[in-house]
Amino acid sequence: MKKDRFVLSMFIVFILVTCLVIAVPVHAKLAGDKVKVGGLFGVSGVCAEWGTNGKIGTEIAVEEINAAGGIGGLPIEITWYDDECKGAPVIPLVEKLTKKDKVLVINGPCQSSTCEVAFPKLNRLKIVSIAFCSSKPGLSKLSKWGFRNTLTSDKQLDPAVKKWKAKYGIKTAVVIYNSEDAVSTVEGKKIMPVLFEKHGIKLLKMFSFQTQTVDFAPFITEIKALNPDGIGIGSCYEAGAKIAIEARRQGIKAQFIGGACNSTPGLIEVGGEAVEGYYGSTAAWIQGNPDPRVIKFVKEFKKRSPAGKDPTYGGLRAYDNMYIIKKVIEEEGVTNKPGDLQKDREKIRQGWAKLKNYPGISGVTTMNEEGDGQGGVKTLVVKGGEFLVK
């Protein structure tokens, strides 16, 4: 009886095992000794703030993933330029990484402005491109090969200026924007007319001015005269807080609601005390989120960043996507063989389109059928020096 019980413990013993081992996914060890990822991060320019903090998101996650065994085993090696935040450069660096670094992927570019001209160009190059900042919308429609994690403008700036006039009393405003800049200008000319309707806010009059534009008071003097409630900005941030500061100088009580690029600590570190009550928006919250993996990705940026700076959204959604390029080569079956590079390119691609519900950290990232995630949105507000979600 003895031996008949050991015998059939050692059988449940096995069956469990055997359960356990089918159960845990197995991904295949890659080929080679390294999975080469390109990176567009435009570092210098006008968007600088927000390619910083993609590089460092990037940088990031790429030493975490190393440290826990690298993608099928193998450490990712990162070649990466930047793109001045520029259209016409990243061409050409795309194009490099494409055919002479042979990346299986990019992470960026940022900016809707490289994105508007990148993407077109990777149907011809057939590689897999994702932004983590750009919000100009539709311009993931321009290429399958082209996804953007992260929320485009409209989506960002509806409860964002429902706030803004509930707070301050807002029933009329003016619009200033970049003219050269690819988000600033749809923000401008047809995001904030239209939201300013759908709310109730009459538009008085709108603004254009160029990157280079440097003296905002011409444009401040014209707006003191019309005397609006609220002032809307579809800018980069340094050029948000200039205009800030001559509203101030000038004696203008208005109240501020910027676009996607001004919800960025340089905003406050440019414009000080003139920003202050400043709304904006944001496509990933950390002020106050309990989030261990949050609270721990803030703290390791802060030591990387110029002045130990809060990072903005950009750099937690390169840092997810990452940990998605991570997920989506372990689990589609890419080979990483010099002779199925192309292959593998169009196994990224297919796990891209068609992922949902990644828990990262910048929140839960869906691709939509254009190629542009989807996930919750954060009202900000600059308070005694510093964003706070409202």
Second form
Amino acid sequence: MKKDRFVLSMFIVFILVTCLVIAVPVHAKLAGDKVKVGGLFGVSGVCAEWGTNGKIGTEIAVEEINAAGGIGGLPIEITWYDDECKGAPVIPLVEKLTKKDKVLVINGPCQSSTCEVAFPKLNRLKIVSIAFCSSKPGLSKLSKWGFRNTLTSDKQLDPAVKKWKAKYGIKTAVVIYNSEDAVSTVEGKKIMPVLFEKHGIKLLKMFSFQTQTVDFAPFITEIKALNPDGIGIGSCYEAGAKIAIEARRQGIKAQFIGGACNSTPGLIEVGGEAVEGYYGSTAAWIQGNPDPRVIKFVKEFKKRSPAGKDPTYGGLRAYDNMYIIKKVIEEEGVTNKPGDLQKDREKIRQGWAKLKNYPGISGVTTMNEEGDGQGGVKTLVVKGGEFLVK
Amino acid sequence: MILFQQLINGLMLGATYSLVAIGYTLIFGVLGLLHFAHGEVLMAGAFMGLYIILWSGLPLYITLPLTMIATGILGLIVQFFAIRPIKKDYHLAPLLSTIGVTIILQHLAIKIFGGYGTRFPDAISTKIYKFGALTISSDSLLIFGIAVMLMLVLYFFIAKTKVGRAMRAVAESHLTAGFLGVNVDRIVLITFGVASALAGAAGVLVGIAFHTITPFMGLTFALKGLVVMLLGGLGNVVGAMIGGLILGLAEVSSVVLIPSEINLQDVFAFGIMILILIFKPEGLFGTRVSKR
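Can you swap the form predicted alone for the form predicted in complex with the partner chain?
Expanding to the full complex; the earlier chain stays at the top.
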């Protein structure tokens, strides 16, 4: 009898332990001693503030993930490179990350000009690269290996233009854009003219400048003669701020709206009082967001950012990228064995392509059929020296 | 009225180009060397000016000479370590060395200041003067005034002083100048110091005029300075002064005259350079460089 009871209790213990093991999803430990991920960020050049944001966001995520046990039990090791926000350096860097550093996946690059160059090469290299702030429409179509965890500029600017017009009663406007930057050119030549027409704003004239243009005075003099109600600016934040300063210096009272690349603390830092009332957009709700994860991220970010600046949406999106990479690696059965490298990269690609409703700090992210992120967008306005959500 | 405003814009831009080109042409005149790092000395001057203002709060009339002294010393260091030790037999070697200095200075600046635009502090309070539709800001007037004053001082320095005469003698021939008792090495060093001091002043003025400075700004001004030097005539200081103003006006004209959706400012600048090289290779005002 005693023996029967002992066997029965052992059987119950066995069943309970088995249930416990099945109930707690422990992901299989990966092979090797680390998970290699590439980090491609333009921390110098025209998009430096965006690239720096992505780098800091990634660093925070990696530290958190590693402290919590890493991916499949292994710590993440990031191999960092600076693409200088230029198309030319990005190809050898992607090649190096793929072939020499043998990373599983690349977080980055940042801007559209670099994605435009890098994405077509991914078909040959067969490695996933995920941009975190590129917003020129159509770029993810260039390769099934290229993803962008962000919203394209047309989707960001539509509500912003509507609110800008309503706030200032804009009836006429001009557009000035950087003809050397991929997203700025599309914003200036295509997106803003279409949105202005859609919202009943008459486009008076378009002007273009170059990345190395230092003096905006002649453009502003021409714009002043047209006397527009508003000025649409397709450029990065530095040029946007300089245009605003020069416009105020020449006595222009027109209101500004900037493209996706404009909404960074750098715009306010450079532009000062001249950018008060400046409209923009963001692909992540940062200012005033009550989500404790966002509050915690912003606090940590400011400790690490130059001069304690607030993050742009690129910081939050790059942070989310790392957590999505972790989720995909763990759920898609990546082995991390050197012999399985190409199979693992393909599994990561499949995981990103079917990503749905990921609850990140930048919003709920779903990849559409092109490989672009979907999620919340907010309109921003500069008021009292900071961005406020409208 | 718009045209008059654009004329002012062109002169303001041109004055900064002139300051850069004068340094270029001084060095070219004396050494026959294209000092590619001259633009980076300008960039260094802009950052030095920025930090002098930020840390000490000193006014512009003190910041500017301090920056000029600092960049003058930087020029001497560049000459002493990167140009003087190089054998003159290898014609391209000094040029390549200055390209190396360019890369080193730019990357140092990226490391120290960050690779993005930094707002240049308002060194002077800005007042806007309105004459009908025409507006001129007090800072623009001051920048133009300082640039012209520095050019005039330099002109008289070269024309009237003993050192200036020695510079001209060295520009004609190192050998003859040496025979006449001129310490050629010392004059070369002084030339580098003076040219670099002017680049430092140009850096501060560019910061005030165009609001931001970046570690990448040097190359833009170096290339424009090169165009102006060719335009005015190699080694011709007066030519560089006038050439800068002409290029500034030409760039502004490109915005006014060419259909506005196409930006052709640089096409204008470098188109002018190619035309000069074809039709008047000695520059509009004649070269002052002897055949070595």
